[in-house]
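Just the one chain here, laid out as structure tokens, in the form predicted alone.
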Amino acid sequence: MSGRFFTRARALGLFVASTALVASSVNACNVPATDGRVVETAPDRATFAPVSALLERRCGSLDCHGQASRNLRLYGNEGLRLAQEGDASRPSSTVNTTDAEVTENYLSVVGLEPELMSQVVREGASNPLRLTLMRKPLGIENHKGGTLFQAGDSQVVCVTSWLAGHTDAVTCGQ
């Protein structure tokens, strides 16, 4: 009876050291703000509206992006609408997409892959199908809503000069 006591009393004593030390090891690390990014260089957020007006058409329906769970979420007038702040009610589809539902797409689209958002964007778009928001839409990696740019075609123009610095809205249908 007495060993048994003492294993359970030892497995106690070590379950209650290794809980400590977790706490206080998770107490030491370095935890970032909420609202920090690790995007360190990203593309240009005053020339993205073209960018996320091309990709509200082309990706976000609310059975595609335009929807809340997903990683990369779209936000606009042809899909899932953005809370108005202070207020639970959402426009309704007949009001343009408003710029708090720009600014969101455009942190989802940075957000997504930042370190690799920030080497493209360093090295001015000369590989941006390193970005899974080149590579899915190319039909290079597998994608639930099928290939719906071309290489070469405008919608490929569009999202690489926002990458680059130079945003044509021509190209993205402004």
The other form holds:
Amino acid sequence: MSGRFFTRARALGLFVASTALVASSVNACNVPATDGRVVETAPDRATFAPVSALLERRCGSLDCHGQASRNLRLYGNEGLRLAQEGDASRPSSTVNTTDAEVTENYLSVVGLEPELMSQVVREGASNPLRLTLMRKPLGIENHKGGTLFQAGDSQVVCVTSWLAGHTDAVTCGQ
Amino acid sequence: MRTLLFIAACLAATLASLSCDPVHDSAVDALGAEAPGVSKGPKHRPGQPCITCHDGSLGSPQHFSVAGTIFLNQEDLTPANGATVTLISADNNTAQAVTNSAGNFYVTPQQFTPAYPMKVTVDYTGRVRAKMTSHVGRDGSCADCHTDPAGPTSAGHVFVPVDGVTP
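To complete the pair, please output the form predicted in complex with its partner chain; the form predicted alone was given just before.
Let's see the whole complex now, leading with the same chain.
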């Protein structure tokens, strides 16, 4: 087999692949996100907003999870802003968190541990401590930001209610 | 052998700069040299994240738990001289510090070590009280969040707005 054949085959493969890529991005409706995270059984986006508000307030300050470098990256009106190009957004208490920011927070939260998240949701949130998202603020796992949740407090109830599919918006707002 | 050499190199570096943390060193370097005519002391480097240097690590200058600079206006860097900064720790301990003519204030760990999250308000004589609605998660340098220009990752320098809430 000549090296030349290989090269041709490679080139052909590349062509096919890039055609597929172009085709798929033109027809982008049902392609997984480019970072390839797939959560089979995701908790609800529609009822996430009160949970997002809690996480923004408790975890999302600019010196903590309001940083683009964090795996759990949280946007919010008083923290990191999701900037559109040329946009002058800045953290401020006089504006609201945008819907796009809540969506980014949702994607960040469900994408942290996709398989475990799916499992927790399938189990009806009977064991939310499977998630690092819960263990860290509860101080069960080492957390640079310290212990911020206490077992059974309104914050734990809020996040767990969302994972279980019935967000307790009132408790989330406490 | 390699390890020994590394340790030796580190020791040498430590003796030379009293630091062996390249991330810390480059963060300090990034802040640049002292402004001409201002000596290293209470009025230097207004607007900078003081605790990047004043962090209590070996060989660092005096350790601060909370420090920063208050300016008068949003538009320019006129210092707010004599502003009172009130720090409220998560355990409800409070501390106050008054800014000097550079707008700088600082608190040492002996005076006050906050439990986070910490709340902050600023009072300026005859003017207003400016309250930070959000809290500080764990960072004692105001300028880590309050750098210029204001943008998606920063609230801009701390100022005492004219239309703030009157105490």
